[in-house]
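Given as structure tokens, the chain that follows is alone and in the form predicted alone.
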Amino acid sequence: MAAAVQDPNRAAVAFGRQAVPQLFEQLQQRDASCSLRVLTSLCDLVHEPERLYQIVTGGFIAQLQDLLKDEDPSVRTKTCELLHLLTSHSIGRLALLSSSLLPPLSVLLDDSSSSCRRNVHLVLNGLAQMPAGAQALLMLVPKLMLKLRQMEEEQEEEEVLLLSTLSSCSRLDPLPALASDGVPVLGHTLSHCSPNICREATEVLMALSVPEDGKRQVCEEQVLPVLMDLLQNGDLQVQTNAAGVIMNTVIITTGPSSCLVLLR
């Protein structure tokens, strides 16, 4: 009978329970093509509840920080792929909510690599889908909004899943998405034709439009004259938000007269 081929890309993986502690034990070795090949199989083993429970409670999220440092871009985009598989479950989000990887985590916001950016990026929309998830996140969103000037037209899926956390931080807190320019800022942003870009740009300025301030910056800002003309966009969400923020909008004095004179 002919053994089994063993994949080039993935490394051998032990019976039972013994697979986790021995492919983190080889971790240890600190070799790039070792390494990729053991983070492989542990996203492969991910996907079964009683591996991803293993390694949640059993301390090994720890030993992935120094891997988010690794030179190798390619190790840092898998160990940020095994991240976000790992937040896909509450369990995981809430083991790496408790864990000291969301510092390491927010410097990968600049990787070189537009790979592992999206693996971030993936990871911290995850984190802020639940409550704890948003708050940890609200000390990152002055540094969400500069990356948000940043971005190119060729990043849109990273802008997407940028703007969509930011929406979930802004929903819980709004003031620090405005005090970091956020009104101005979103506002320049719906002028993209991508539409999945100004859903999720909508989104956030309704969360920001709810406080007095955030109202105030939608009408200095000259915010409502696009979001006028969203009300005929050809998405229906992108016109329900726009019109959500300027519902949000005209409860303040200056509101109401700033849409008068765009209606003449």
The other form holds:
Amino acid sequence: MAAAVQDPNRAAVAFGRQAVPQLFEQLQQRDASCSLRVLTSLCDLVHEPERLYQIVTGGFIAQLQDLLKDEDPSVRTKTCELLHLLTSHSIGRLALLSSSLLPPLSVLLDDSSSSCRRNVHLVLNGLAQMPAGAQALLMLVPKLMLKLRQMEEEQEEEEVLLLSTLSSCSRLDPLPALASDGVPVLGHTLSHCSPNICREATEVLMALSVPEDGKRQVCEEQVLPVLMDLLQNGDLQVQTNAAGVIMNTVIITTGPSSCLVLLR
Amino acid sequence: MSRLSVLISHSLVALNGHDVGSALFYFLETVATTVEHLTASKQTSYLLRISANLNWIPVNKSWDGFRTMALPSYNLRDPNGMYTFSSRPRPVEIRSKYREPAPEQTQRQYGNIMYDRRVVRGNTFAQHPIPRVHPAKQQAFKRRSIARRQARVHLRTKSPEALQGRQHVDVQTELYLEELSNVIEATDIECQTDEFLDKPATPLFIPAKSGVDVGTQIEEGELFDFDLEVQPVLEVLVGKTIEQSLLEVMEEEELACLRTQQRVFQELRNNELAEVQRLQEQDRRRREEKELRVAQQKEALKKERETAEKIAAQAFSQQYLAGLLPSVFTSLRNHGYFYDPVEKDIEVNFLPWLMAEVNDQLKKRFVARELLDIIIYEASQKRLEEFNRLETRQDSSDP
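We have the form predicted alone; now please give the form predicted together with its partner chain.
Every component of the complex follows; first up is the chain already shown.
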């Protein structure tokens, strides 16, 4: 038989049940050069639900905590990618929540490598889709708002993911985001040209404008003119979300008056 | 017997060196020697017993059972009574000169015999065996040897001293003179191989042709028909691929369905949320309105009450103060604050004067009358007194 072609970027994978435990044992040895290869193989394996189940039930997730603090940014990126693949299943999400990996992940939000940050945002986004995950991420909302304020122009993907996470969290409980000056910051992001960002930002605004305080802030911060402009935007989602924000805002009395003023 | 002692000493040496094999050999050599030379006497029986016991010496005082098991030494008794000993060849163990007591289970560290210090080097012709003795014993040995030498010197008969002017000289008396020197003749012989020449390339070995030439040719279609054979393989491949892709597509569709469901739910939720908010807002407004109205009503009530109180107070005070003015005037008039000045003047000035004058007049008359009264009284009093006096005189005179 022809020998299996070894991809130099991947570690050798054992057969059957031993694949996952053996790879994690190799990770335990903390060999810098082979960690990346082992992680790549793991990422390939995790696409299969059985392996994912094995990882979750074998309790190997705690080992990943050390890898998140590794010095090599590519190792950190790969670990976050692995975690992102874990969040595609509900047991993975639950395991991720119950493990203590959220604090190290939140530390990695300020990482120097952009691909690492992107993967972290992917993980958080995946977690936030679940109500329990959104609940757990509510504590991170102030930090996320801070990151949003500091976001630069080139980091579009990260911004989109960040805004998506924020919208999921705010749908659950908009008060933390409101408390960290959510409405003004989002007003600034609305003037961004990219449709993805606009869509996500308007979604967050829609969630934020549910409580009365949010509605009042939307009127005060002069966000309504921007929203009116967005109603003529080309993207359907953007229009929908902008309309949603306006729908929420006009419920209070100052809403319609300011809108009518603007329409004139 | 000297040979015996030599053998015994050898065996002791060997035993001391824990080399029980050779010790045994030497010992049993002695047994053989004695058996050969002596009749069955007590000594032989003792020696035989010793040798018999030696066979069961705990050979592994410092050996391991493995060695004795794997490399057994066979001590056999020949039918002749000759002792034979055989053992597998073993390399000598490396042990330090001053040994530690009983090292456990040391791996066989076979040393290179070329570098073993126990192996004798060089010419063995004129060397003496190294006697292994304890230092204390060595001292005793030395002392004993010195003593023995002294004794021997004393016992040995010497040739008498040389006469004066003569000298004794040592001379060889054998037939052939021998050179007595410590210098050992030795010749050095060397041998050296020639330098290696470059070996020429070996010629290609082509064996001679033998046998019969046979040829064969596979025509097309003889082995297998590709189209027929490949069909099941292709079916499996294509089927698996399609199955996998169908699964993936189904998963994607399922995911898309889930997302659509989520979106629909979100829409419904948003609508409901808007409705909820509207109702909330409405409720809030209504509540505020109600509170406002209630407050207003309370205000109005309070004002009304105040007004009523004011009116009541006003009425009462009016009524209270209604008769004030006439009564004031009345009392003032009663107190004489409104007066006719002429009348007042007449009253104040004239009439008192008049009255005073009248009073004076009357007083005068009164005084006059008083005076008169007094005069009358006094007159009457005098008359009374007179009369009284007269009376008494009369009384006294009339007896």
